[in-house]
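One chain follows as structure tokens, the form predicted alone.
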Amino acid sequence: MSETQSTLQLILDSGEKIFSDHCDKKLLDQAEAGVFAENLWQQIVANGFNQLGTSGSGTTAEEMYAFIMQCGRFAVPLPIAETLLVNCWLEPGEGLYSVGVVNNGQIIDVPWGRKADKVVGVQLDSDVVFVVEQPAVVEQRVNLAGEPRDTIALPDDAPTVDVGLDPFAQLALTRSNLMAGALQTLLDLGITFAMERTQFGRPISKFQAIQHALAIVASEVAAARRAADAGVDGLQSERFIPEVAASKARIGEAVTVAAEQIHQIHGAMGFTHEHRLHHFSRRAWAWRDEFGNEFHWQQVLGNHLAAVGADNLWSFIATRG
């Protein structure tokens, strides 16, 4: 094993233990009833989680990405993903930091911005952010899986900082890694719960139809990771946009594909509140419409592809870098 290697195994156990001991159901439920997980949040930066792919950390932006990807595996209910790109593109802190997108005169779905110390707004189309010190929450409002997703006052004279790497993008790809990571989690809930519940005298994981379901999930779940990898893969890339593109659109239709099957292989019980499944699939279907739904990247994907020309189109696509 290589020493890159080690460093990401080492993360990710980590970052498991930590998440396993402390993300469950009932600190779920506790966010979605506008609780902000505290004492998950404090092991997160006790451990430096909240400093990966930072210049100073030693760590790399691939390794940041695969953090973002287990936050997804286990719904952490804060805003991780946020506050390391806010870290990566300004100088970094401690602090709890969030994104949002700017909208006449606002920031607005900045997730947690009622707890954040500083709040960064991004533009469709531009590397320059806004930084905003102290905010300012104008409303409180929640996504589809109950996660916090507030508007922000945007102050005129807020600064602002050229990140040199579409934000917005950045922003889609950190939803690209958590909508893998809930997939798999999904695709796992999906098989212990055929193992588990019988019918008929033995387990539904016995029936060709269940099992056929489960390999569609399982097929979902590997070109999402898959995806989710190549747009890490294009970061620092001129292929980044294109691939960005790819990897929001196929994982986008990847959700709604395994959300599906595994929402009918649990039956009544999938619909339950008591069950933890919806916490996943509730998120991924959230994720999926956050900084441009797969019908916006596909658009993105289209133009670029269509700028590139018939006669280069195969060499784009076969190349990889």
The other form holds:
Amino acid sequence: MSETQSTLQLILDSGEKIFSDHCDKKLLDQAEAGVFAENLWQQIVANGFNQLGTSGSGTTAEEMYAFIMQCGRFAVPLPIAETLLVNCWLEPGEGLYSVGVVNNGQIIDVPWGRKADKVVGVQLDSDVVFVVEQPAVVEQRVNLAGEPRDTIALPDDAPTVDVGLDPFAQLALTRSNLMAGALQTLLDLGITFAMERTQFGRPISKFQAIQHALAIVASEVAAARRAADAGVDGLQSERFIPEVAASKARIGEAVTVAAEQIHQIHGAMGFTHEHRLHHFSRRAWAWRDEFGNEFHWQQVLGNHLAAVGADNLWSFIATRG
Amino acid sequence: MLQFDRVSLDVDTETLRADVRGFLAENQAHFPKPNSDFVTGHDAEFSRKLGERGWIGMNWPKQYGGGERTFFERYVVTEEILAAGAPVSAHWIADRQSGPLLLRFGTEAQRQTYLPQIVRGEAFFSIGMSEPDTGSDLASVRTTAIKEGDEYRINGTKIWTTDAHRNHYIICLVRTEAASENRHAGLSQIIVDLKNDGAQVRPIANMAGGEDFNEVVFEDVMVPADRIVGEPGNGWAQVTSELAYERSGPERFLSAFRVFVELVRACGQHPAPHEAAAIGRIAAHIMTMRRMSISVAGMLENSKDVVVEAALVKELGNNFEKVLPEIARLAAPIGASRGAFRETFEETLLLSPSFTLRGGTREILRGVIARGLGLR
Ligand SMILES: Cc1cc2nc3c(=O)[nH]c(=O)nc-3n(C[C@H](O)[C@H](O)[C@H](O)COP(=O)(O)OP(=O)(O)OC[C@H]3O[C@@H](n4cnc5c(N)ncnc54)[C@H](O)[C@@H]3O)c2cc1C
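Given the form predicted alone, state the structure of the form predicted together with its partner chain.
Up next: the whole complex, starting with the chain shown before.
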């Protein structure tokens, strides 16, 4: 127990060190202008963070997702979550890998598809994925946060692999963790700004309305954190899908509340391009919709519970948790 | 910073859970109309039966009749009973609040007198904090208890006192010394016997059609001096710790749970997309809050300071208890306008204004959280 705790802490601490040194506002702006963060990527690879959670790495899925949450906290502009999952699903390698959803003979919304050495296409409700080596970019696109989300051709003869555990849900879980991380930063930015900004002769943090807004956000952030952990704990159980559904649906709602409140607290300054806030709020907003939005996952969970039935509803909820 | 430990209930609790479910099934006759609100349903007989099973005062020391079980075991019992909608109001405050208060601060004689009775489900307690002019600003209480020889003379009025007309004792926050510069000084807690000491109890009808809370008037009520809980003058410290500990249990997010059960029943095996989404949305919130609440139970088990985390669970949970009936209302199929869904929904909606008031209002809790964030 204490040993795994310390491995986890070690990963988080060195991740934090690298990200605070390299993942600054300038890097985020460049990434959003389409410049790949090569230097940061090399640091990730050199530290083995692209191998977390793979069987040979000696690290666990829990550690991998904790690292992904850390990436969300720093808005790391790289397809780390996707590379990690591909390394878990296929023979792990040292390249940059990405994942998208199969749609009309293409793989769409592929993070940094243009830089990927390999792209995996997942399908809704199927454990089988398509593997595309040397992927051909059909179109370069970006999401709301300016993160590359490219369209990749899906060749007819692309090999398939059964990854065992619903890959779409695993991707949703990466978004849960990324959002939980970004939410923490939204709260931190809000607290810092409220204590520094002075109006009417005192820091705005002294106004009750601002205190209550931050209390609301703190509650949502804490809920998101627990929901993300719940999804990860579900990996080992037959409850994986409903646990992921609950986490993605719940955290999406948290983002809606928190981003709105934190922008309000920042006033006009938070509406500028110059301020860092939007790197986190836009990402969190975008991640709500990637790999199933709140409504999608609420329905998945709701249909599951309808089948469980009213009289067994509580038994379902009251598991070890 | 806020910290919710990643704990889960240990497997050992599963036998206990099965026992509780068996007990509830056998005692269905006690709750023909299930309601998960902990204030609704005062049934002394049911509470005594729980006491017989060892499910009151579960984690108190054996010398006072307690079970020395873990916070997790207590958690399992309370959540099972609430989710089933069984009547718990009789022993609830004694088990959750008054007993732990006496354990932490009471005199040895008080522990020996009251705790074994509570554990057996034979002594029920009310909380005497609020007064006509004292709500959130608890330090402004005016009820006085003046020492005269071996006795205290109590004068004043307590209000909103849940179940004072049914329970045996009330623990009142009183002034034992005149108010001074330090508003928190000179306050004490004192135990009054509601059946024998001469306090006048008048039920107050609530908007939901119930008569659960009361006005309790003290006119020269004399009680023995050994009824002061712990030390005279220590009332403020005691009352704040009492409030902090009671905040994070499953009763803070399950009050409207039966509405959810009836919604799922009304929507049937094949819900429409918007019905499924409403069910999933409610479940996602409840599953998450349960994790948070269990996390606090785990931190209590490890003797950690959880004041802010507990306030946060209550704030989040109480707000959601109000949102749940609204989500259910909009999603409920046409046919649900009659039958169990409507009945449960209406009963809960009428109770819902109280969810974010009792035990500290939402606004006060947000203040506690803000302090935890370093803003005050
Ligand atoms: C069903 C029910 C059962 C109860 N049972 C008991 C009981 O058994 N024993 C007992 O002692 N009490 C009981 N109470 C009383 C309860 O503790 C009080 O309602 C609560 O503390 C609030 O006090 P108040 O109602 O006087 O409202 P007030 O304190 O007058 O507040 C009115 C409004 O103003 C807001 N407000 C007050 N101060 C501030 C502030 N500083 N900043 C911002 N907003 C503020 C409040 O949040 C609230 O919205 C019960 C209440 C209910 C509804």
